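One chain comes next, on its own, written as structure tokens: the form predicted on its own.
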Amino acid sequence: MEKYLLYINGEFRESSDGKTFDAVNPANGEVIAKISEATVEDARAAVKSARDAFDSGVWSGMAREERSRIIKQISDKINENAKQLTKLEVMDSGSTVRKAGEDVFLSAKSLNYFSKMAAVDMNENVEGLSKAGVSKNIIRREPAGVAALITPWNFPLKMAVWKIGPALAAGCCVILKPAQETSVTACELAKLIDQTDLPKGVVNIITGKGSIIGTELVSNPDVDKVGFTGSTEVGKIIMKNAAGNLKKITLECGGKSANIVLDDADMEMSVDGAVYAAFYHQGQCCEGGTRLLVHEKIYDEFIEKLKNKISLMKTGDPMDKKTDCGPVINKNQYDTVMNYIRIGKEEGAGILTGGTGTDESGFYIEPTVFINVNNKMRIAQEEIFGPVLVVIKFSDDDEAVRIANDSIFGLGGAVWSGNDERAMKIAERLRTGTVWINEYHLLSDRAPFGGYKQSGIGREFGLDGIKEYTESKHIHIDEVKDRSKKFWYDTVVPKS
């Protein structure tokens, strides 16, 4: 069995305390990994990395071609290896094996992303503003320092890819703590960043619980920037404990996505559509459409369909390649949502499919759709982060549009229709971050991701995601050589 140390400074090492945890497959309760559980000593050590490898410019002040080009040996890495990544992502996380490797794929392909975008110049010249009008003006991107990157357990190496990349491309040295549930792809990250030409100290990983090295990270005057993907509610205990000297934060938390069928969709392709946004990773995904919102034109016909593809659906074994629906992460979360399945039998929503699990060798529990659900009930307004789906019924467009934005949450959201001008109309007016239109769940390197409301703040992705991890600066140069001309000469400079 592999033990897993902590990745300080270019080295690896034990905790300071020598402690361990273990890293357990949801499909059958097997401990596959030990690993070390870092101390707040830990964490600082690893700030203190970040730190002086910032301040030193080693990473900071490298030309952008040659960021770019290590940049990219990671991203290499990562194809080179993606075989046993995808079978370690598989046993960590209960990721169906269809599932990892695609995950293991898009990690690598944005880091090529992040590579690429690493040698663009952000740097932008705008208009003087001298009274004579010859000045210049430089609007600089400058990387905002030393990142905390927390990431969730239900997308460990993408996620941890995701923080990794931009904070990399903007010049930031960073401090990566993955979930505690999931930290096995990180560590091996650590190890491939290791064979590459990265200077030491500017990526640090270290793993353990995020309520002591997480606490001390976010807190830490050290760090200047802190990336979090997770839940709402510690996306607000983040908020509050990066205040003490300001932090820039990112955070990108919960959601409750609102998929939209309409009247003129296209059925067949809508209800793969449905399934595919509800149970992807057995709906352990932040924006996945937990609400389906169906027409009361098609309703019935829909639900029947519905009905007959979840029926196909096969949860079992993540390994096997026939396997749609594996494990939830742990017994918690097969608890929680176990528990949200029995309050809404007593809100009086009616079961369509599923509603019964077992945790006896792995926390599984059948794809369930709700049906005679209404938006005010918990069901439908809380976060349940499983195999859960509503069903609610709706008459017009309007009536879509009120009960999708009718949420504390704003990451994602679709619409189904034969109509592109309709679906336009609507997707423009929910208060979310993304809207697909005859699709679900796709993303793209370039073009930003993030929440309204409750979801978040910032963007991950793209342009905007990089200069999360920057300061701008703006340089005055003043070319004015005739005192009199100065912008300031008639204001409060005494006349000689």
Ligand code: NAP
Second form
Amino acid sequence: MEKYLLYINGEFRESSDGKTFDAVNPANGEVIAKISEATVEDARAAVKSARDAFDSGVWSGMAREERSRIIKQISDKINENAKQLTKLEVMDSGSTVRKAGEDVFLSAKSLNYFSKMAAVDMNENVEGLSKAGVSKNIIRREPAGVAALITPWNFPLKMAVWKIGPALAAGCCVILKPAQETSVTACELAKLIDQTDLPKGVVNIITGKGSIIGTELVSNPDVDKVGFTGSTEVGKIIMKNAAGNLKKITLECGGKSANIVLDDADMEMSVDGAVYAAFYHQGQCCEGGTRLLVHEKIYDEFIEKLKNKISLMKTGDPMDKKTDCGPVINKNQYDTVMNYIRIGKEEGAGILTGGTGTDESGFYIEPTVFINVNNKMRIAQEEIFGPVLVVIKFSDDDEAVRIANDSIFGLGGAVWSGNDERAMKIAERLRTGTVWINEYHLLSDRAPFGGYKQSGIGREFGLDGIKEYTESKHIHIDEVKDRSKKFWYDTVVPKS
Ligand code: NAP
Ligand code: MG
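Switch from the form predicted on its own, shown above, to the form predicted together with this ligand and output its structure.
All chains and molecules follow, beginning with the one already shown.
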């Protein structure tokens, strides 16, 4: 059985106390690999490695074109190893093979984008900033420094790349800590990175407990920036722990996004869209459309079609290309989701589909839809992070907006309508980071992604996402050569 090591300063090593933890396949409970469990000492070594690499200028001082070339090498390595990475992702995360294949493809594609962005000169020359009017002003974008990157278990490789890509493009040196539940492809990524020309210490990958090594990374004074994706609860802890040296933070946290179907929507397409929005990756997507808002005029017909469509979904082995719904990540998540199903019933919502599961061999829950839901119910307010959709009826566009915004979260959401203008009016009023019109889940490398309210702080992707890993610096070059013409000449300086 493969034993994965920590990747620190360009070397693969055991954890300082030799401990490992198991990588488990959620489809059957089998152990698929052993992963080194880093200690606080190891986390500190990884930070030192990144700090030394950053301070030496080996990466931040490298020509932009050269940095771009090396990031592209990582992208190419992912493409070359796509088959193996896909297989491991399915085995480690319970992702269906179709989703995992797409994730690996998109990981390489995103890195390709970040490689191009690494070559872009983000510095600006700004005219006329001086009082006296005679100066040159340069606004430089400089790397933020050492970045600790902490990722969740739902899109393991993709999340790792979405963090490493912009950080490297900005010139940062990094320590990546993937979720314990899904560390395998991050460890594989370390092996691929090791085969490129990336200088040692620029990327360090350590595996282990968030509560221990995550806490160390977030509070270590040699770390300048934290990029985190995960639960809102842990995001709040990170914010507190990062306060010691006022680290820059980006938090991508939870969601409970509204998927709004208007009475003029294409019925068949919006039913398909509702299924995709809610049940992609067993509903374990932060931006998932987990609150379905349906106009009362089309409600009965829509619900009937939704029920029929879901009855065709196949739950089972994620390696089977025909499977639509694989297992949830682990026993803990299984229990959490089943508990929410119990809560929904107790709150008086009705079950349209599903409501059942089995954890005998793997953790499978049938796609579950609750109807007769009131937005105040816990199943409508709390993030369940499993295959559970709640449906709420509304009578006009104002009411849809009101319900959609009645949430502590604000990450994604959609409007399905035959009238772009009407949909646009609603989109503008939603307090959320992304709104799709007649689409769902589609993220673009070039468009910022992130949350309003308790869904997070900051944005990923696009120029905004790269800027999150930079500091801006203003350099003023004064061109007033005569000291008596300096704007401060008549202030405090004695004239003799
Ligand atoms: P999580 O429990 O918050 O864990 C996320 C990561 O943080 C893991 O690597 C975890 O390590 C680490 N961690 C845990 N405690 C920590 C601490 N005190 N200090 C530093 N790091 C710590 O989230 P999850 O259960 O893996 O993922 C599900 C959640 O992520 C959902 O709420 C979902 O909405 C959110 N999510 C958000 C987005 C987004 O873009 N907004 C995307 C995907 C997921 P270990 O678990 O390995 O101990
Ligand atoms: Mg696993």
